[in-house]
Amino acid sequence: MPTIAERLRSLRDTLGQRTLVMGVLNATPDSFYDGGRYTTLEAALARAEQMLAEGADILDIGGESTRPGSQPVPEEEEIRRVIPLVEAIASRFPEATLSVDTTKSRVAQLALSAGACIVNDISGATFDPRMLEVVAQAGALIVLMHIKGTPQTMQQNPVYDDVVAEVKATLYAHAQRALQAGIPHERIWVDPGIGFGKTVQHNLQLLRGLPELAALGFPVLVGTSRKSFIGHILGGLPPEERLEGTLATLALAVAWGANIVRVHDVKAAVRTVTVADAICRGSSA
């Protein structure tokens, strides 16, 4: 099985050449779109195999829903959901690059030992003070996301004077803490947190403001997949009918500086960003 350093070297070599696609694998009963679909090991493994076959560069495995209003999952339950799945995927697909979507340092530590090499922390490593230490010691990569409040409170009338400037400043501060904790620059990605404490207009402003966030000098991950602002724009469509809107956001995110997109629909996303890359980066298969 490749080491964490070897997996990250391969990612780093690809980054900048084309947009990376991170596929979402939720081992949760209550995520807003795919909750309950992959709660058994067999179903989750089959989904992992499908996403890898469709071209996912990274599988992002989560055991706690962070949809608006969601409640925290006890640490032991999150471990029960996530760690056997990470171990099974790493064993069956040893070349796969795995990320763990968690804010808990113990979950991250166990997942990194089980075969993950990325920690995707929606709190920007602020909910658990040990997170940066765990990532640094493992030699892993961390995704630092912006969130206003917590999943329980974030959509209760979020207010900003200048959402792009404030998100940029927060992401810069997160990255500085990570650097001071011993995580190298090349192992830090940032995420503006679309939908995490933002109104529809805030989300649109952040997407238009991606060039400013990219100017921080860290790879930018964008997660818009099937989120509620897309449904709002399309007249109230439910998550099941937001694919086309999602693909529009992906193409524009690539044009405006995103390096990684986090999606539920891998095949459609890979095709979308391949064409967007050909237009924006001059790259083609």
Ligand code: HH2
Given for the second form:
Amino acid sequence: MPTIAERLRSLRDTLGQRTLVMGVLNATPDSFYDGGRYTTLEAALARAEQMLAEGADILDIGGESTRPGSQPVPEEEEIRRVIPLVEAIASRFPEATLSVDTTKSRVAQLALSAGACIVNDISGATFDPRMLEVVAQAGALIVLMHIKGTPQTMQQNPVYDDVVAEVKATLYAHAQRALQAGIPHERIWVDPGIGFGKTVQHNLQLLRGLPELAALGFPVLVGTSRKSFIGHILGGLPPEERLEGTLATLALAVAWGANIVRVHDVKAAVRTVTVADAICRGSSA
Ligand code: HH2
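Please move on to the form predicted in complex with 6-hydroxymethylpterin-diphosphate, as the form predicted alone is already shown.
Let's see the whole complex now, leading with the same chain.
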């Protein structure tokens, strides 16, 4: 099995060539789109296998929904949902690159020992004071996402003077903290946190502002997959009807500087970003 350092080196090489696709795997009963589908080990393993066959570069495994208004999951319950799954996927698919979607350092630590090499923290490592230390010690990579408030409060009338400038400044501050904690530059990715304390207009401004966020110098991850702003633009479509809208956001995100996209629909996303890369980077076969 490759070491964390080897896996991250190969991710970095790929990042220089094309957009990476991160497939979402939520072992939760209540996630806004895939909640309840992968709560058994068998179902989750089958889904992991499918996403890998469809070309996912990374699988992002989560045990706590962070949709607006969601309640926090106790640590022991999150560990029970996530760790056996990371272990099982790592042993069945040793070449797979695994990420854990958590804000809790203990969950992150156990997942990194069980075979993950990325910690995807929607709080930008602000909810748990030990998170950066755990990631630094493991030699892992951290995704630092912007959120305004908490999942419980974030959609209660979010206000910004200049959303792009404020998100950029916060991500810069998060990255500085990570560097000070001993995480090297090449192991830090940033994410504007689409839908996390943002109105529809804020989300659109942030997507248009991706070139400014990319100017921070860290790879940019974007997660728009089936989110509510897409349903809103399309006249109130539910999550099941938001695939085409999602693909539009992916193509434009690639054009505007996204390096990694986090999606539920891996096959469609891989096709979309491959064509977008060919246009934007001249990378067609
Ligand atoms: N979005 C979700 C969860 N984690 N992580 C990053 N880095 N960026 C995102 O945009 C992001 C994320 C929400 O999507 P999902 O996991 O499908 O839903 P839920 O939070 O309900 O589990």
